[in-house]
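Shown next as structure tokens: one chain only, the form predicted alone.
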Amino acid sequence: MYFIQHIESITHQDSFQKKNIWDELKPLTADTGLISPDYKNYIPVAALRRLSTILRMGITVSKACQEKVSHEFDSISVGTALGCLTDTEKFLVTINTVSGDILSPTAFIQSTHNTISGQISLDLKNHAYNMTHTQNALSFEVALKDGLLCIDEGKSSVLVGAADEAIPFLERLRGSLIETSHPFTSGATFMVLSGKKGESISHIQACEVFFSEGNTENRIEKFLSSNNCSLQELDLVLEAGSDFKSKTSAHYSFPDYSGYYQSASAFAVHMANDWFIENSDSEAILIINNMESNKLGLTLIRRNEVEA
């Protein structure tokens, strides 16, 4: 089993270092802003000035996770769809506007997708396995599968997470390259996975990704069947849309609460984990990531059995 030892999120919800995010969880509006913690508690002031929002979020939630577990991470797996957009835009604008051949390399260095996982490793002084996964809306699920494989290989404390940030330019892509009615948002969710139960309340039973899937319902039924479950047995479905709302007893569209960023399904895992805190009769939760057409991510999360 893959137990969730701890999970942290920085989002447009009041979600950072909360015992149960459902206490204050509410649908977002277009003018809802990112709720940031005091980054100075986790990042030196001198470093803060040169770090974009996505790097601040990633470092902070990672350090918050490390504080809650006794062992250093022996694997780090990060998913991000668009990477460090702020620095990417800054680098491209600089190339287009500055004359001459002398350009600062800082924006370019910090614009690459693996800057997030690399910066986490540097700040934690962690030299373990470190990998970045970039598969559009399935980036988190692929990072999660990598983390599960690390546990299968004997790793004992695996940091898995995802982060993406919004910039104003994304609005110009709405309706053409990006189909969504939700507000563009930023968010980072990281969790510590282990093969040992500890004090965890839930575990990830299975995670699968499908990059060219035309029959979503059939695929979901097969996924659940292979894990001894069915849609009718689920206590909650967290979905990017509402296709399966009529087939389940409890259903939430997680972008209503996370806003739109392509790795928001990581926040859905946080929602699922905390759902078990007050819903003691719930046993199984399915996360359906169908944010992009013909791409499907499925994650089945179960409550841990109470030891006699």
Contents of the next structure:
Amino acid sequence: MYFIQHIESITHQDSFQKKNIWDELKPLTADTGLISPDYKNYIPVAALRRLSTILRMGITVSKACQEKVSHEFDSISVGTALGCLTDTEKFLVTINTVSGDILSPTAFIQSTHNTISGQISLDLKNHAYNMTHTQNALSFEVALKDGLLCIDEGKSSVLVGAADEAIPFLERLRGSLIETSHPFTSGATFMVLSGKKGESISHIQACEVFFSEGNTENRIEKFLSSNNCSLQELDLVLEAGSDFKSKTSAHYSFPDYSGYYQSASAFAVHMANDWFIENSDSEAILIINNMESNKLGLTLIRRNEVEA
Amino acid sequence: MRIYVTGYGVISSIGENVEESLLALRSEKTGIKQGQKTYTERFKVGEISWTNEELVQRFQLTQDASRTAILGMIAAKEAFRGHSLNPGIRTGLISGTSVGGMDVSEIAYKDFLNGESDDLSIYRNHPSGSTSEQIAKELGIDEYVNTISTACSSAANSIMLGARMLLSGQLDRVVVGGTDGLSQFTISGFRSLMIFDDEWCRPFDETRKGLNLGEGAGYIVLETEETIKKSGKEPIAILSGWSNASDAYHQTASSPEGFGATLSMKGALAVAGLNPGDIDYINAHGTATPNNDLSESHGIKTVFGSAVPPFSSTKAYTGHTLAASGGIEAVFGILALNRGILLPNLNFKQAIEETGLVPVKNYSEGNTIKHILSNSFGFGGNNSTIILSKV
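We have the form predicted alone; now please give the form predicted together with its partner chain.
To see the whole picture, the full complex is given below, headed by that same chain.
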């Protein structure tokens, strides 16, 4: 089992360092903005100026996670769908507008997808396994599966997370390349997973990914039955792109709360974990990530059993 | 359980396939020359001379895509040739790339910046994950697709993740490696870092000034022992070790003592159950930047002590192909294993004063090579090592 020791999010919700994010959760409106914590508490001011939103979010939630667990991370696995868009665009503008031989390398250096995980290792002086996955709308799930594999291999304090940032340019692709009615948003959710229960309230039982079109319901039923569960037994479904509203007792479309970024299913894990705090009769939550129609990510999260 | 290599494919400036690459390696012929594109003409680069359209035609690809995806399709197809899809063999693709489809999206974006109408459909090629999905589609693979983006160690990390997924039983067979096409973005980026050498790069040489960039792709096919019984494929090598560690020193520079490099080399030896003395050849990362080669040399000396095995960097052949390098060099490593090749470190004249390490200077075949170690180090202090062993 993969216990969620701690989880932190910076999103367009008031979700950072909250006991229970559901206390403040509300559906986002079109004029939504990122709710940033005071990054200075986590990042030196001199460094902060250079850092884009995605790096600020990623570093801050990771450090907040490290503060809450006693062990140094022995693996770090990060997912990002589009990576460091602000710096990518900034460098594209630079190379097309600045003449002469001297270009500032900062935006280029920080445009690489693994700047997030690299900065985390630098800031925490962490020498462990350090991986960056990017697979469009399943970027979080493939990073999570790597993290679960690390635990199977004997690692005991695994940092898994996902981050993406919105830039205005994305609006140009709405309706052609990106089909969504939700606002483009930024978000980062990182969690510490361990094979030991500790103080955790829930655990990730399983995560599965599909890369082809197929019957979603069949796949869900098969996934659930192989994990000793069924649609009827689920207490909550958090989904994107699919519609299982009529088939479950409680249901939320998680992009209504996260907005649209392709690794938002990481935030759904945060929603699931905190759901168990108030809903003492809930046992099992399924996250269905069908944000892209040719891909499906399924993550089953369960309340930890109370020991007699 | 053993992880077998049952296929390999490569394309770079020294050749469009494994055979051509071997011929170039043997004749000590570099693929690096003065660039041909408007954004490469000022530099020495390991460029593939064909345009994207020409490559699609020459290799009968079914999709028009970015250069990164096209090069990936070519090398992955070669690696997967002779393999057949079979519902009983769960097959995945894990591919590394640093810039994804930047070579085409940067052109559209330039139009946008200039106030001209940009073709929005071009941007579908941009996400790094999309390059892998296109490559997977070309092979018919849809069981599992993933993209690793850890800069220059991406392909090595893809190889490592593939092996771990086979060991854990999540897949039966996996195509792993990496690809990167040259783009103006990358050329300008490395120029801004001021780590180009205007001359031919000289890895591990005292006078080295920096790197030459290159482009290409390299993939290998990994199968478990059980899968081989079903697929009937002849193994061409064993992937015996792998490791990734973080240098945690600087976003772009390596620690002077090669701390992360030491960790990843030691980690891979531990996974393989080998001692440093068992390694017969090291294919170094060896980018020819002052910083990398010194740091890597120190790492090698820390791990191997006074008995450093023959080592070389093949970057003076291909240029630094970034996320593809670990895949391309894995293919070179398998050639080295099976023919007893010690690959030369072209352009080397003078050992780095501080370390005194002298790489392999001349090509030779027929040496006894049972185990080779291959390093790939990326930005973000991302250090990876794989070990390939003779079947």
